[in-house]
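Take a look at this one chain, the form predicted on its own, written out in structure tokens.
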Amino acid sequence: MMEVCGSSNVTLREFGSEQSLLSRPDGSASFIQGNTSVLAAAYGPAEVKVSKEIYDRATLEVLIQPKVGLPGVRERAQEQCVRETCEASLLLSLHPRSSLTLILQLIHDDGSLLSCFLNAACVALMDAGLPMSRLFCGVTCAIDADGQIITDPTAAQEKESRALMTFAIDATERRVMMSSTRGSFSVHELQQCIAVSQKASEKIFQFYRDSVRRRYSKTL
């Protein structure tokens, strides 16, 4: 089942999600933002290698697979952003000396890729039924040459922008859990982008709720 959401005040591309696509992972989901598409698979809790074992919590590993070729520096940086966000959300202390693995496969990149990775990760973790203290979502903002803020930019808009920012927003207090920025911008522009991202997150969290509600109402 595909759910699609538009926008009213804050401009977001249409997005959709489908859960439990794969049979082998404990949880899986696709997430689409415009033409950007990502597939996520969550595994665990499972046995962990002794070298990676942590005595008081689970070990979380995030792997990003590009569309072609091997992961590079960009993927490693994105992995760190997603891992830090998930670690702040998951109740890892409930599964000490175990392993959680999240694999994100890029299907198509047309901008706002890191936020799409974050959204796919959150939906996959929900599908896996892993205990979480809060949900989160990712929102990307671009600042063009005229100083205008573009939410959920396409790849072409990213290329023409002078600054690009991605924020992970939590669902309870709309706080920024993680930020990734590049380009030149002022403190005021950063604050504006955070405010816009917090506003945009309301639409994504509502989409989460609607998607889960419709999915389980059909299975009952």
Contents of the next structure:
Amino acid sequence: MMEVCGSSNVTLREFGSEQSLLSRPDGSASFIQGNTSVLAAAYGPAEVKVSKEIYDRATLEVLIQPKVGLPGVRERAQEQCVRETCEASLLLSLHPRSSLTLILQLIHDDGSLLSCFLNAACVALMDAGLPMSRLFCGVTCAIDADGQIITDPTAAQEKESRALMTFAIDATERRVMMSSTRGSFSVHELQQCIAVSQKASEKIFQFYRDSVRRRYSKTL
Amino acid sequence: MFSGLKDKVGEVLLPGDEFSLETEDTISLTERVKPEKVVCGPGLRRSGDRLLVCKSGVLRHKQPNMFWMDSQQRRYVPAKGETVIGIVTVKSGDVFKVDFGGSEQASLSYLAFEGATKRNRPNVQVGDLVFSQFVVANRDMEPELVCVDSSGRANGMGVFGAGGLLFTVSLGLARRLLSPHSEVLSDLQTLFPCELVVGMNGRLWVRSSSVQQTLVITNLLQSCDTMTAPQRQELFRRAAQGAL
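Instead of the form predicted on its own shown above, give the structure for the form predicted together with its partner chain, please.
Let us now look at the entire complex, which starts with that chain.
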């Protein structure tokens, strides 16, 4: 049983997105949440290396590029979270023996980074026109020392928090597709955070719809 | 049955949007009941008794019961019967490999040209452009191209491309150019007479009276994608006055 959080209106930082902003990739998007900013590029279905070929579905590769230096363990962990979420929403069996590549370039990190990666990934995949069975979005919640839940925290709020959770929520049934947590929290708090994220996801899905509608407004 | 679908024609839909395809509960006993059928084009998939949208775009409808999603994409996925502009990349024995911008290269038999026999091979070099049609295009098999129609005639297909310019546009624009009574094409033709080859894979080839004019047409077509009709007409008019 999910419980609805006490505070009725969930606050997210200002967020925005731009689509098809790069000329070379098949689909691209930038996603900005407050000061956190990510640039995503999707390629595919393209030719696949024989070693990575899967005979009944497409190979999805997610690469996260940090602002400076080479990707490390942290980026690899985030890549896995994003890849598994994308694999669940894409219809990979429609393009067997091909490769889909998603490159996520971090531009600025000011908290809620993983959720921003997820949102940018979803918009870029949609922009590339890849077949998807559902959309998804990412929401980060932090629980501070007093037990208050903060949605979409900044880096400073993340640092002071007792627990930090990121959920990927699917658009059709508002179910949790992926969760990544850090710190200690009770079961009750986890359920509260899920409920808050589900509420916050509605705003993001509405935003997706509005931005796609704006994109197609010229060809209607 | 598909009244729900018809209401949404012309609207922007997102992946994950669903339509119920359940039949009506009451069946007339006196009239002959014809089962209703819906033909789903790209972007729509059946899952059980529901119809699932799997690409973002505008829902389109054609009488009597065809529905599809019209989306702006850059990557081409081959479909049987579509005509594309390909580039010959490999000549090996009796087949050519052709790059058409998809996930793998298509094969083109040397016998699939008008008038070609085992003795009389067509003159095709690596790097040549071919306008050809898919006869095999599905996700499990290597795509196969031919340059003849079902009666063995070239019908406009084959090697082409001397003195022109090849460039790429979005798949949506290529489809708009190919649609009957295309507004973009009629706007262009009145101002800039030219020879234009449009492939469904988003590749365009243009040749006109001078190199300068060819480049003008190329730039105009590439910028068409993100413009409304009045903006486009204004741009074409200004280009016609300034460039010529």
